[in-house]
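Let's start with one chain on its own, the form predicted on its own, as C-alpha cells.
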Amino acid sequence: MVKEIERAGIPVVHICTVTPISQTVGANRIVPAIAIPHPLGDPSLPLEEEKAVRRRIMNAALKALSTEISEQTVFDVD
C-alpha cells in the first residue's frame, strides 16, 4: 500500500520494527520503531521518558516526510 501511495505523488513514511521487511515490500522511506508489540514506545519507562522516545520518533518521521530522496531511505532516530 505504501507504495500504491506514493506512486499517486503523497510521500508516505513506514515507522516498522523490521527495517528488512520494509525495504523488501519497497517502502522508501523508513523510520525504526521500539518493538513489535510497542512499536511506538516502551511501557517499561516512566510516563516522561516513553513521551521523548515517542516523539523521537515522530520527529524523525515528519523529516523523513520533508526530506527529498531518490532510492530507499532509513532514517535515523536521533
Given for the second form:
Amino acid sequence: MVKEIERAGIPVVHICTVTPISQTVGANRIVPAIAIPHPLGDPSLPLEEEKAVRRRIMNAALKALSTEISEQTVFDVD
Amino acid sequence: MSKKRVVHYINQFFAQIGGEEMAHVKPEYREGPLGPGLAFGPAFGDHAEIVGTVICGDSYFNENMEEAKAELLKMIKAAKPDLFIAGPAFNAGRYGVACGAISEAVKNELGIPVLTGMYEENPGADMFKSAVYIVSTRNSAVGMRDAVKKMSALALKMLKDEPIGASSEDHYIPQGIRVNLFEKDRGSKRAVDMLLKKLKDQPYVTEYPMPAFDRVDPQPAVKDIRSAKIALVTSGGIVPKGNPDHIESSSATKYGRYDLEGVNYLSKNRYATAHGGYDPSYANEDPDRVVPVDMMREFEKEEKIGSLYRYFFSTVGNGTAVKNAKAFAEEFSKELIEENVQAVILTST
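Now that the form predicted on its own has been shown, please provide the structure of the form predicted together with the partner chain.
Following is the full complex, with the preceding chain placed first.
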C-alpha cells in the first residue's frame, strides 16, 4: 500500500516495528514503532507517558514527511 | 553409519506453546523432534534424525533479533548439528523472517548446510533468498506434507554432499545465481520453439525472467507540514466495532473507509481490530495505539499540521496478497489526490 500511495503522487511515511520488512517491501520514509501489537503505544507505561511516546513517534513521522530524501531512509525517533 | 544430526527451528505456534498470546516467548531448546519436525523423521529414514528443536516466539524474535539470534545460536551449537532446518513458515511474515534470519546466522557462524521453507510472498523470502536455500511452499499449513517432502529431499542432498540442482529442479526460490551448463538444443532452436509455443498460446518457460524491481522513487517532501492535510491509513485492521465491512482477519480481500468527523480519539467502545495473527488485546484496549487519531487531533490544535483528512482507511495486513493490497491503495489514493491530501501516515502492526 505504501508504494501505491507514493506512486499515486503522495509522500507517505510508514510507521512499523520490523523496519527491515518495510525496507524490503520498498517504503521510502520509515519510522520505527514500539512493538508489533501496539506500534504507537506502550501498555506498560502510565497513560501520560504512553501518550508522550506516541507524540515522539508522530513527531518523527512529521519530520520524515518534511525531509527531502533520495533513497530509502529510516528516521530516528528522538 | 550413524545418523546425521539435524536441529530444527519452529515458532511458538508450531511448538504448541500457544498462539499470538505466546508470541513473546524467549528461545528454548527441547530434545528430539516436535510438531512439524515429526513429519521429517520418516522422510530422513536411516540417514538423519532431528536431535533437537529450538523454539522462539515470533514477536520476541523480530523485536529482539540480535539477542534472539545469539541465544538460539548457543543452543543450536551445543546440539552439534550436521544440518539445520527452519520452518516451514508458509505465509506467516514474522515466522518467515525469523526462519530466514536464524538460518543465515547458523550458516555463517557454524558453517553447516541450512535450509528453510516459505511462501514466495513471505517478506522473509525476499530478505533471505540469496543467503540461504528457501524451499518454495504453499501459503498455508495445508501445504505441510508437500513442503516436508521437498525440504527433506533437499536436506538429504545436502547431507550426502550431492550437487544441488537448479531452483526449478530442487524447488527452492531462485537465488539469482547463474550456472554454466550445456543444453541439448542450441539457442536458436530453443528460441524458435518458445516463440511457436507462445504463438499457439501454449505454456512455455522463459530462460531469462526479467527481474522484478518494484521500487517507487520517493515523493518530494511536504513543503509546509503545518498547513498540510494528512490522511491516516493502516494495515492493522482497526475498524468500527462489529466490523461493518466484514474485513477478513487474514488474507483480506477488502478495506474500509471510516469517517472521523467529530472523532477526537478512537474509543475502545467504538473501535476494535479485525486483524488476526497478533494479540489484539493492546489494540482493542486503545485503538489509538494503532491509528493515532488522538495525536493527530492534538497536532491540529497545536497547528503542527493543517488538518487530519476526514476518513481513514484500514485493512488487515495478515497474509494479505500483494495484489490485493496494491489494488486497495490504488483505489483510495485516487480519492486522496482528488481531495488534495498532501501526505499519508501509514501504520502497520
